[in-house]
Structure formats: C-alpha cells, structure tokens
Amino acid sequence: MKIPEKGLARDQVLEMLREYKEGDVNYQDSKTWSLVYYLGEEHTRFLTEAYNTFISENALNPMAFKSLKRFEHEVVRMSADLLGGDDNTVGVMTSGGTESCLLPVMTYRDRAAGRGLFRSKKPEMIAPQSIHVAWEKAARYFGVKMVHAPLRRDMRVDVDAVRKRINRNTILIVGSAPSYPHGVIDPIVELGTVAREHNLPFHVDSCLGGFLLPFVERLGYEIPTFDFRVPGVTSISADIHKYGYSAKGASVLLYRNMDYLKHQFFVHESWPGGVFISPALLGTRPGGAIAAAWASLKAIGMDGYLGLARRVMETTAALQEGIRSIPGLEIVSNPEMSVFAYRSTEKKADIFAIGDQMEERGWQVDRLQRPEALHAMVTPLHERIIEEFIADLKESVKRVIADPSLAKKGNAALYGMIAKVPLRGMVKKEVLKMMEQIYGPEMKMPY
C-alpha cells in the first residue's frame, strides 16, 4: 500500500491494471444496464485517440492552450443548435452531470442574492420527487433548500403543486428531461409558464436526453417540446459521455444568454498567484475529455447519431414488450426514451429477489425505490441481447414465484428493507457506516 521504493516495469504494472479490471462488471458483452455506453472497440478507440491527443493539456488557462477553448465553444455551440437554442445561447463544459446540476444552484443562488430577491437566511428551489439526487447534493453544498413538488400518477411532476410552493424565498424551479429513475419528461411547457408568471429561473435537467430526444423527436416519436423553444427555459444540462457516446467525463451546460451564466464566473483579482479566473467549478480542465467530446460530435453526426436513437428506440420497444409478456410484470408509466423501470404486479414475485435471480445469470441491474422496481437504460448495442435477456427474465420470475424464500435472502432481502424502513434517518446512517468502511484506511467492501 506504499509507493514502491523502486518503480515497477510498466508492462507489469499495465497486466496488474488488466488483472484487478477482471472484477468488474463486464460491460462489452452488453448485460449492464447502467453507467457505461458502450459502442464497441473501434469508437472507442477513436476515443482513445482523441482523449491521448490532449492528455497533458489543461483548459484552466484557455489562452494558454486555444485549441481545448475552441473544441469547448464548439461544442457549446452545436449543443446550442441541437436543444433550440440560438445566436445567444451560451455555455461551458463541465466533467459530468453533477457538475452541470450543480452550478446552476450556485448562479442562481448568487443571481438571486444580487438581485435582493430573497430575505431568508435560505433561498428555496423546487424540483419534481424524481429529480436527480445531483440536485440534493447541490442544495446541500450551496446552502439552498430543496422544496419538493409531487408526482402524478404518470410519475410526471404535478404542476400545480409546483405553483403552489412559489414563494419570496425561490429562486430557481427544475424539470426533468426525462428523470432517471421513470424515463419520463415532466411538462416542460406548463412548468416554462409558471416559471415566466413569477419571473422565475428554470433549468431543464436532461443529462440523460440532452444527446437523445432531439434524435428521437427527428425520427418522428412524440416527444413533448422540453429544450429552449419553450420560452420559459433559462438553462439546461445534457451529458455528452451518455448518448453523446463520448469518454467521460463530458457535460455541457448551457444558458439562454449571458445574463445567466455571468453569475457562474468566478474571478480572484487579489491572490498573490495572480489573477485567478475560472467559468465551472474545476480549476485544472482535463484537455481530453474535451477533445474527446468535440471529436464524438463531429465523427458520429446528424446522420450517425440518427441511426444510433432508431437502434435504441426499436430496442426499447421490443425490451419493454418481452417484459409486458411476462405475467407479474409491467413498465412503470410510459416512458418517452430508452430509460424505464418495471415492476412486479405478482404478491410472490418479489422484484428484488428477480433482481437476485438476474444478477446470478449475470446481468447487472439496478434496484429502484418507491416504487420497488428494476430499471433499464438501454443502448444499440443492447439489441444483441434482447431473446437472451427476456428468457432469463421468464426463468427468474418462475424462479421467484416458485420459492417466497428468496425474497428474504441476499440483496432482495437487504433492498426490501431499506425500501420499507419509514424512518430514513435510519436507513442515512447504516449507509454511512458503510461509505465510512469503504473509504477507510482498509477498504472494507459490503461484499
């Protein structure tokens, strides 16, 4: 656990990378349903490429290295184009989602309070129950109070109730475009005119549909209309390393003109260093993962990107109806994309138990709460899969049904309970003990 006094040989410290990478999940064979998405060995090797071209190079100082500042304002421009913005939408690049769903908490905040818009000690902002724990995370760190609107039957948030909870203390309203957990688009339109009725900020959280939806819309889905063609949207977040096939961490965030986005700018005039300017909330900006992004947009295309959402819209759809044939199961709602979650409508089918069942045949799935569900985020490689996946699925159900027991064992045993404690305090600090033991001077892992 100490840096070697004498530095190993490289090729022995790559077979090491590749021994300890063989317990991981096993993306390329297309059973995960999360975190990775995955194109095959050629994109990512142009990736690779791409990224290894500005390794070294740092977007901290853009004059320093103008080709990272160009690629960065190209992108925020054919994003800008891409999600109905015009001539002065404006944006940054940041390192993922939670970076682009941070910020806009910190400017609107910092906007708010130049503006004597709020007296409390707390400015508030209302987000659907579905949004994005990002969201939590950056009311916690910005000192801003997360108030939560309901949902409505359709898992969309109620809009009338955001109206509601408006009060002299708000300073930001978000929806979601689609929220993770349903897949589901929350009424961006109706949300955009409440927002303008009360001179309201809102920010459209679509990290996972930004590089998507607009796809899917051109190939003639109804989508409802979420980006910046409704007047009421003041921001928006899209995640390039989702649909946008790119290496991680990629993300832009985008401003429907400068009168936004200037309250992001952090400038120090004072420190002994120098002048310290910084547009998000990194300093040092790896080079790569810009590179990476602009060389994505401009390999794949309008055309590629086409074919791609047709791949993973026809491969939803024959999923989701493997799944509906399946007696005890259902889609929950009606997701608009390649995101959704299913449940069981069988007493004995315990659906974290069939999750069990799943990963023992070694899917990777993940586990939703409230309501207790699976969930699915589904990409064209995933079309390979889909008889394979749907059978293992009839023989887990079965599985379950024929044995109550397993509902009472391993994960589904573990998840049941956390999704049933009333008091989540509790379930806050058994999860913490956990985080303290995995990220201890031992590494003590749950499993």
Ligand SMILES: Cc1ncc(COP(=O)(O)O)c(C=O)c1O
Contents of the next structure:
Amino acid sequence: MKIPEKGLARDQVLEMLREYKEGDVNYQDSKTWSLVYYLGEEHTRFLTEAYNTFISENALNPMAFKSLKRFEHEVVRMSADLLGGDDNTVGVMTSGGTESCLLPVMTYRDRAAGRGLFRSKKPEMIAPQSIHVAWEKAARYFGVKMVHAPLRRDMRVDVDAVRKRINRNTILIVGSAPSYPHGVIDPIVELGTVAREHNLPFHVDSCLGGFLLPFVERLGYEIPTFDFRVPGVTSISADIHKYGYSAKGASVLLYRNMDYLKHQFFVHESWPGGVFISPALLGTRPGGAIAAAWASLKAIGMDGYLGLARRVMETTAALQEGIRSIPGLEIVSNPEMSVFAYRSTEKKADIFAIGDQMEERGWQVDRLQRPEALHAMVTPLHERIIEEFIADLKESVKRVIADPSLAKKGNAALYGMIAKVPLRGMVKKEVLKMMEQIYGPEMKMPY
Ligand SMILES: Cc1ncc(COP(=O)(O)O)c(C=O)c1O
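Same protein, the form predicted in complex with the named molecule this time rather than the form predicted on its own?
Starting with the chain above, the whole complex follows.
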C-alpha cells in the first residue's frame, strides 16, 4: 500500500470512507452499549459545524488562537461551577479521559518530588481495584507503583484498606465517581477525610459521571457528594465527550487551585525552536475538539442537560427493572447512575453465552471479568429500544439455559477461558501476540 501516485477525486475518496464505515458497529440504532454517546443527527450536524469552524486551528499557542484559549477558559469555568469548584479552581482541557487520568499522576509525582518525598523508593498511588485502566497506564508511563485497595461487597472501595496502604511513598489517592465496570461511586467523602488526615492529594475520576451526576442530583436522586464540595478532593477529571455529548477528543481536568496545576506545566526555555510551554500532554491541540466541546455546553445548557439526564435515568430504571424480572439475571450492586453490570445468578445461565446470543440478535455488548458480567452504558436514545432489548435478553437467557453447550462455543468459550485462567501472565502474553498481529504489517484482525 502506497500513497496514490496521483491523488484520487475527492468525491471518490469520500465514497470510500462511507463504504469502509459500513462494517462498523451501528450506534445510530441504539444497539451499541459503549463507545458512542449519540444524541441523533441534528446534534451531530451541529457539532460537525462547530468542529469544522476550527478544524485547522491549533491550541498549542494560546497567544496565536485567543479564541481557543477563551473556549478552554470558559469550559474550565463552566465545569468548575458544575462540580462544586470556586474562584480558585483551575484546569485544562485535554484530549479525553485517559489524558485527564495520566496527567494528575505525573503532576502529583513531581509535586511530591519537589517536596523531597519518596527520595529512596518508587512513589506509590492507592486506587480501588475497579479504577479505570487509564490509571494503570499512568503508573507504567510515569514510574509510579499502583497499589490496589480491595472492593467491598457492594463494589465500592474499602476505605480502611486504603488507609492501611498509606506509607511514606504515597503521593496520591484516587477514587471513581462512578467506576467504569460497575457504575458505583466510591465513598468519596470518607476518602477525602483520609486524604486530609494524611495530607495527601485526592483525585476523583469522574470521567463518566462529571457531566451527568450533577444533573442526576438536581433531579432529586440521592447521590453522595463526590466533587469539590468534599474538602479533601484536590482534582477531578470529567469527560465532555461522554455525557457532555461533545465530539470525541474533549475532557476537562480541574485542580482545586494553582498550587497543584502549576506542577503540571511544562516549560523548556533553551530549545532552539524557541521557549516552549505546554499545559498538558499534547503538543498540537485540536481546535475543533475544543470548539465543539464549548459549543455543546453552550447549546445544550443546564435545562438541556437536565432533560437528557432525566431520560437517561428513566431509561436506566426501565432497563434494570426488565433485567431483574428475568429469572437467572441480576444487576451487580446498586449503581447510582446509568452505567451498570448485569450477571447471571444461575450456573446454567452462562453470562458470556447470553452475550453471544445478544450479539446474534444484533446487539453490541461488552464483557466484564471478576465478576463475569455484561455491561451497559445508557444514553438518552436507548429509550427507543427498551422493550426490544429486554425481549431479546429474555430469549437469549432461555436459549442458553435450554442448551448449556453454548457456553463452550464461540466467544463465550474464549471469554470464559480468559476470565478464568488463573495465570494472568499467560493471558497477557496471548493478548500481546494478538496486538502484534493487529498492528503488524498485515493488520490481521482476530475477528
Ligand atoms: C472512569 C473512567 N476513567 C477514564 C476513562 C478513559 O476515558 P477515554 O476513553 O476518554 O480515554 C474512562 C472511559 O470510559 C472511564 O470510564
């Protein structure tokens, strides 16, 4: 494959793009339960226009594109207001949840290093076993040891276990609001108290919940306080490209004040290319993503987000009620918002085989392990498919119970094996091999 000697006609290229897209999962019909937060064509067209208005602009240099710096500033201020911040709250926009989780690890590591902490040993951070993998990535990238704290039976982190894991090398405590796997909020108030007792920074990963929970709370649902209103919280990540319904590539990372954020800034003063400053991970920062995030917050507004949150929560309740009504299935714990896991209560109803059956019926479902479960991330448009989904799920459970051999076939056998293999190193080795094939010169896809 080479770049064409002679460029193709633009129309032809656009046609090819559309054709390639046909093999992708179809989120427009609401049969997908992750990856896309889709509000329909009208909102997508609006985001496209906002994005395209700044498609070439670069937020690398805030002096050159003052418009982008203004959008970023306003997004940070609006987010700070939403998440219990005050006039001292500061922050940056990032390319997404992962960047908003990577950066605090580096920032708090460098802050601790500046204070002469952990001089002889590797710095450590304490996070629940359910913490998003972005934090494991951060640990690896920035040479910080990840110390996991176990979960209680309700899948929220055991605060006493966190307390017991604190030592002289601890630089950071992390909690989720909510966690990705089970959609439950860790005991943020209690963790905040522990952090304050030990004078440690405390980050709340609210990448999923940051633009939904404040509205769920305003609707009158009982939501434990999880944001800057909790005194020990020093930073929060919240993704605008999730429940903020923006274009991909937009998240916000907020710190309680500049005493923390300043450790994130990168300045290189003697580069031949000039004095270089950077507030976050990327160099070139896409103007389109920043402008579209700003546009999304402005156009949807508090009333819009409230209405969307109501639809999301009502749809979630209906889906959960439907799942609970199916003998052999249950919801894992009691999630506060619209992300949840469901699993089987009967040995015969193998949950991964049920997942395969759902896929045969056109649903795109994600599998969880430890405990084995299926996953749902509910968006407003899922309201259209509640009955169809529950009917298909009922059928799938019936079919698997009638034919237990389905658990030993197809993806169920593969996922079942992966989830149960005690030697995790072996799983890692196999998956790494698979990655070499996907990213190898021949792009061999596993399925
Ligand atoms: C709690 C949490 N943190 C971080 C992330 C990472 O976000 P992204 O996929 O935007 O990098 C996710 C993604 O789902 C998440 O749920």
